[in-house]
Amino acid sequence: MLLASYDPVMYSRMLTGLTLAFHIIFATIGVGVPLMIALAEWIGIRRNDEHYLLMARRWARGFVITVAVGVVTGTAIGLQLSLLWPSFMKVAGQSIAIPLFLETFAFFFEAIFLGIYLYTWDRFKNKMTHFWMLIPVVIGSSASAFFITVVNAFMNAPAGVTVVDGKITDISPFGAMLSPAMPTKVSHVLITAYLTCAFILAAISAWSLLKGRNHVYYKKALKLTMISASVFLLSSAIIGDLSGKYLANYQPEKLAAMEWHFETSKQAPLVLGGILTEDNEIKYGIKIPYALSILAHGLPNAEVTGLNDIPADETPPLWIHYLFDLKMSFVAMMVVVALAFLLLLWRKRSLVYSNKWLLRGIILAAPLAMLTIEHGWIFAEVGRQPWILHGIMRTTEGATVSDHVDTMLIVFALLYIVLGLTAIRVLTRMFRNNRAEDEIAARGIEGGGKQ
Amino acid sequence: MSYEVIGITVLWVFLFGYLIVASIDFGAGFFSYYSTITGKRHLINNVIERYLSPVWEVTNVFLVFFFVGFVGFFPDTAYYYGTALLLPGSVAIILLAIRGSYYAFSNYGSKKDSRFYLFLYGASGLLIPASLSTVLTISEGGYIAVDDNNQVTFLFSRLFTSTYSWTVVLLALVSVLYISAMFLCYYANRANDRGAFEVVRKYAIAWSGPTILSSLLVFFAIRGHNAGHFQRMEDYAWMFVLSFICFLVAIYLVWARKRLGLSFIFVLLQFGFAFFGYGAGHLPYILYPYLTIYDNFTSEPMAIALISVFVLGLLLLIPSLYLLMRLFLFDANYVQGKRNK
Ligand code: HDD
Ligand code: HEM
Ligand code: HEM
């Protein structure tokens, strides 16, 4: 339908990058808000100030909405991907069934604690009580990403398995949790989705400041959330880093077509921008010199293997150039907001919650930072290619034969569409109808303890 | 026991699992809208919303467990049904997904019940055991062709024009209406609820005559379609008789409006035996006549650590399901309403 002819294999990989892509956006919320969450309630605990408990709650209520599209979509994936990569599943079935099955006890330790938390509200005489039901959730939500990052960072570098001829032999159900992708791999992928969290909670607090409704609360809130972002962001640059240097080392074909780097050298320079002609010609681009050895292994005198050294039919697409430096064009507006931020909050505090570029900033930053996670993945995926399983197992062969897919295709898209759309208003709804400072006059918690 | 028979066993549980917590869900999820368009809505809809806000989240969890554990016992599984099941399996993802989404956004979305939102959550309560049940119909060979190359396909016509796939469909819609409507007498009676409880009552009631009725039906539809597993479904006849006798004391306790929590019981305990009757005679196959447990199970380094993972997640999994059911369930004053959320 869309193809010239059917080829289950390009639908499934459309379909599932479709289903994926739609799915991060609420996994993300999912494992950075109930974090936020938690800071926000113990804040409140500890200072004794309603204003950050009222926080905790009103983040509680949007977040249930997040979670339940969260949910469906991560069913949707699970079974898509036994639908759509049955011979992948397979052998991912003998090899790396560990995570998987321990990411749905996440799950479960989660949904269990979320219902607790969001109806224990006024039960437990001890407030510390109730917090304490938030950090299960907390814990469940991030181990589930740790766990299919996991899976996915075998992906990328299998590893506890031996392979004979391209078939997987003996395996070692933990040693195959321990690639070499996973540290690097995990430790983003959390970092970045409490960055992004905070960043989408700021920039509610930010809109309520530039409409000029500026209560204390919305002060308190985007004080935290913004001192958390820029933390978050720092140690999520400086992890960025690493996974260079871990691409340099066992993705070698990844690093060198996302900078195209095409001969293999010493004092590599890093290619920003520019466009690559037919003939493999970078046209406009800015070249940086010895930057990309740097990248890749911390020495501007180190080797940087390039495309020269890769098989033609192992290369990646050449386009992830663009997904990367795009990722890093959006990284360096968010590192501006955050610098001016932290610079108003030290220098000339009263600007922090009235200057309307820094607000509009901020309100910008959560879109890029969503945004950025996107590409990142896009990046990262279509960079494996042409491997489902880097070394094992090429994207064609896993994919099913099904027809259909087109089809299936469609209708997918139409329902993240409606789910997407519906989510969207109920949201905005939500937060429109009810605003912080009517809930706190109708909580008679005006004062807000201290400050 | 060997490996393949404490993996398909774990699975299994986690399935009958999965059965009674989306069968209560499903159903009142029906009930709800049932009673609205019967003008009934303001006597059980308390009792039903009480009791679905905080677990709704867990219930589907069962179902993830289920299939995600699936690949890991038995890798070859994802390969047959996953090829065959592209179809059914995507309708009942988007169903899943329209269900479980719609009923967050009518339930903590400020626009409460709309009455398009109610027909979604009842409606689609109903077509997702329609849908999951085929799997089950599937497992018993026929559906499928597999040919010299090893590719699978599905024979769709066959689904649809089969008498054994429709018997399937119609025990599984009346069983979930039959298991939620008990759970809820036991549910309404706890929260002291007389009006929810007599409606209810009458659901449960109406129920029962035609889940056994359809019962049989299974019955001689799997006698005519797989002979095999029928006649070892006879050598655990008596677990079939024992599922019958619960289902008699069941009905009697709520037709007494007697001990309702252990009248629940029994009723766990008649789809508890049938459930294993009918799974122990399905052994060894998983799907007739392709795949056996024994096929390609898991290699054995990667069974010990699944089971040992599974042993240990029961250590952090049951005593949360303990705590989740103390303060929702056995709780009375919030299972009365008198605590707010
Ligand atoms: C807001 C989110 C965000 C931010 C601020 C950054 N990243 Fe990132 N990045 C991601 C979000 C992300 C991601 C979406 O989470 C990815 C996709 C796959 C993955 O493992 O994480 C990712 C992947 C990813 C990879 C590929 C890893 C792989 O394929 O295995 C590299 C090389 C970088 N990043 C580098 C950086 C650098 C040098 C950064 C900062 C200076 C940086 N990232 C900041
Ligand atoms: C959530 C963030 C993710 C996004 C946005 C994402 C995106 C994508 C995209 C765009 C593709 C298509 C690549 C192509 O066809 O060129 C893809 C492929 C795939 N991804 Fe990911 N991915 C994500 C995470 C994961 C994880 C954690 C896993 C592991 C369980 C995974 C498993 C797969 C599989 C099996 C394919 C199909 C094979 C392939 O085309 O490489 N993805 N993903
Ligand atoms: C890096 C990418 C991913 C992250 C960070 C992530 C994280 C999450 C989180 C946090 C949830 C729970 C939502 C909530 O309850 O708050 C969730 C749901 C889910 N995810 Fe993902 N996920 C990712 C990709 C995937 C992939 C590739 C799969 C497929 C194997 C998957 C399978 C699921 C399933 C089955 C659920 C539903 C669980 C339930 O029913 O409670 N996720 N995911």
Given for the second form:
Amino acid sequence: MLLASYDPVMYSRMLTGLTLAFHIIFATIGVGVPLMIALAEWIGIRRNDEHYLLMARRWARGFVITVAVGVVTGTAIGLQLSLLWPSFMKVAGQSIAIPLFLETFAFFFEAIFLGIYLYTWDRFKNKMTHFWMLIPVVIGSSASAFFITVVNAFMNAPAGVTVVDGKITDISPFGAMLSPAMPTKVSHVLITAYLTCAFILAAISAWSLLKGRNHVYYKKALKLTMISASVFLLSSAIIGDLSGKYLANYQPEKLAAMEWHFETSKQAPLVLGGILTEDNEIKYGIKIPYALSILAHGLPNAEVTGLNDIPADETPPLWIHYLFDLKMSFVAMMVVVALAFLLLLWRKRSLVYSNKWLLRGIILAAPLAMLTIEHGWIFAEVGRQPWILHGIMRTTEGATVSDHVDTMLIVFALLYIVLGLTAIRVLTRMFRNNRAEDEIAARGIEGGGKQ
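Return the form predicted on its own of this protein as a structure block, the form predicted in complex with the partner chain having already been given.
No partner chains or extra molecules come along with it, only the chain itself.
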């Protein structure tokens, strides 16, 4: 064992957290990249531009590798739900069975058409025929994220069930899918996946341009991905505001812990940064007047529930404030990069592809976007504590009591290291040994229209 005192709940949480943290990387890519492939191919067909069609072709090759790893980690999550959280599955299994089944169905739907799409390049006279083969891939990947997020939404705000003496009765499976948390959670997961993948693909183009590879292909790819990222950033800001209002109504303890809001009050300020003392005093923090009331209810005089009105044993860990602040600092950096790109594109287009500081900022934005996804999920799950099923079952009640979870933690950690290194090596060699400009020359692609 890793420690003298064996705690199956702690190890179950560690193993599940590790699996989710690793899986979310490939799940995010699996949701966002198909949409970017579709945008590139559609623009290529509409403009008769072979550069955009090549983007779609190259991005699809890399996408296949990430899908393969995502299948392994997704399977691991399914196994761990049953093995590590048997009591939770016994209580909530019937309520979430339909979205879990539909998530699997959506993946198979996506995988079938992905195979058809990859096999049928250059096999149709009408290029739009091949493009339509990609639409089920886009729908399937997003639907897969939709249904698995529906499960998480139910865990945060159970619906469609009657609870008697702590047990779920009178289950309405479709009612369970319509949790109050579902609209904001699903939309936030989808938009941020699209956003992250746009930044990842933009970073690849920015890296090539920074290395002096000034081919027009990379300029077109950077423009497409950065404009997409800017649109998704705006969308995620709107959804983030709606998420704050959801928390105020359904999970006020999470919102209060996030902002270190202890006294129920009107005109509540939003706290940026700071350090919390043992006496629950905030030092060095910046308070923005009225901002928390506006975030929670849209009105500066609205009353926001404080932690002092929440039972102590139902209060989330207060360190989620630091997590949320770090997450929002990443978002702020991405906003700055996106605005800088748009400003240069508008005022000094000739510099947008050669400004080294901008290109470095775009490269930095990609890992920051993925870290934002990771921090967001940690915030969502830790902020729900002590509940695994909010208001019904505590995390300690849902975990396994079996031995050897610590051994499983080591085994899966080694598996993820191998999978991660393998994926990086394969993707690196795939594209380093087959640069876009070399493939363009080999295919005899000329011109390609305007940037």
